[in-house]
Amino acid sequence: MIVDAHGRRFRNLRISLTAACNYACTYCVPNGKRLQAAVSELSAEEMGGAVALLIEAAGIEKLRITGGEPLLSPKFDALLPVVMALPLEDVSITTNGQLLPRKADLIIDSGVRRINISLDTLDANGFRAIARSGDLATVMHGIERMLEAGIRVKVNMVPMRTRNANQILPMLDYCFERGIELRFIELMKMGHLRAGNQYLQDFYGMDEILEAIGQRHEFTRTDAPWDSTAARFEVPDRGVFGIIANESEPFCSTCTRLRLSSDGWLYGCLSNARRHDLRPVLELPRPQALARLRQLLTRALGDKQSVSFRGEVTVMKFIGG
């Protein structure tokens, strides 16, 4: 097992099925253009083989399927049953939910028990202004389908001062009413937000989020797993919410996440653009592949920040947000 000086190892793998996305969210891309697929993306077979190798070489226990927008990828249908058959404790999906109604039966029948849905507002006009595409009603219909099937839903919201800060309480009440855990994600200095004024104008931190919630609800902090990215809070008789406080309360020292991009690059850290090419490993016989992969994983683990997130020019959607 590969472990660093902080006791971190790779337990959680996030695979980006495609860099393409049907949204163009303001905090992800600067120009309103939808992200496109990478020139040479791994096939479903290659992706499944890569996950199997990473389970053996790194001891991966949990897998999250991401994008871009994973439901947009033609690989999704083929890959989902493959990874569900692998020896993993948990397989989950992160999606913007726009294609969720048409993929609902596949997801339900696969045995997936958890899904994260990105949703930044309950206001239809605000939704279009942030996502610059899509339809709010379709996403909400997809959420209801998942809940009806007994799938555990979490909703991810990025609060932004000039965009949707007034939606914090409505979103929280919507989630409480449905037994959904809402995760507030502090705006991250990624891609075009790494420099310029937009990040400073829109950043809405953990203290402000809690102050807004405290206007209506009493809450206490509750337990979270050692390597969780979220600080969790409980409102008695209502539910639990979390805050992924990249800036306000960094969690780098306990991070166990590894990312595999759709075109075959391993990233050990969101705050480090260094990457490691997995494609040549996939062409080797298994013993050599495992030996080479362990070398790459040692380097990737060394890429992690020791204290706090510094930001990076890399666009998160390319590497599995």
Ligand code: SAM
The other form holds:
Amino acid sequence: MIVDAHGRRFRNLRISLTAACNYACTYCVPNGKRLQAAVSELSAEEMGGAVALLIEAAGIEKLRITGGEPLLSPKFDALLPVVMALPLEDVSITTNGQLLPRKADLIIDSGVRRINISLDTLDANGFRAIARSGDLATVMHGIERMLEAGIRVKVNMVPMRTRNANQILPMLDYCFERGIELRFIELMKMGHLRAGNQYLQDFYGMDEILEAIGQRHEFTRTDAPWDSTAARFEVPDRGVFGIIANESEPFCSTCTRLRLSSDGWLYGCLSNARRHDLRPVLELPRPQALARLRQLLTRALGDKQSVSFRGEVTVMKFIGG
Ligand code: SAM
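Coords for the form predicted in complex with S-adenosylmethionine, given the form predicted alone:
Next comes the full complex, this chain leading.
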């Protein structure tokens, strides 16, 4: 097992099926244009092979399928049963939910038990202003389908001062009523947010989120697993919510995540643009592939920040959120 001086190793793998997305969220893309697929994306077969190798070489236990928008990728249908058959503790999906009603049967039949759905507001106009595409009712319908099938749903919301901070309490009520864990993600200084005023203007930190919630609910902080990225809180008799406080309470020193981009690059850190080409490894015979992969993984682990999240020119769309 490859372990660094902080005791970190790669345990969680996130694979971005495609860089393409059917939204153009204000925090992800600057110009409102929808994202396109990368020039040369891995096939379903290559990606399945890559995950199998990474399980063996890195000791990956948990896999998250993300993007871009993973449900938009033509390889989603073929890849899902392949990764479900691999020796993993957990397979989950992160999606914006727009195609969820269409893919619901496939997901339910695959045996996936957990799904994270990104939803920043319950206001239809606000929704279109942030996502710059899509339809709120379709996402809500997708959420209901998952819940009816007994799949554990988490909802991810990025609170922003000028856009949806007033949705924190309505979103919390919506989630409590359905037994969903809502996770607030602090706005990250990625891509175009690294420069200009948008980040400073819209950043809405953990203290403010808790203050807004405290106006209506009493809550206590609960324990979270060692390498969890979210601080978790419980509102008695209502439910649990989380805050991914990358700025206010960085979790870099316990981060166990590894990311694989849709075009075959490994990233050891969301806050570091350094990347390692996995594609040539996929062409080697298995023993050589594993040996080469261990070298790449040692470098990728060295890319992790020691303490705090700096932000990076890299955008989530390329490497998966
Ligand atoms: N399309 C899928 C989705 O919407 O869930 C998966 C990819 S998306 C990049 C994953 C998550 O990253 C979403 O919850 C999104 O809100 C979040 N995200 C993207 N850019 C962000 C930023 N600058 N700060 C905080 N969260 C961000």
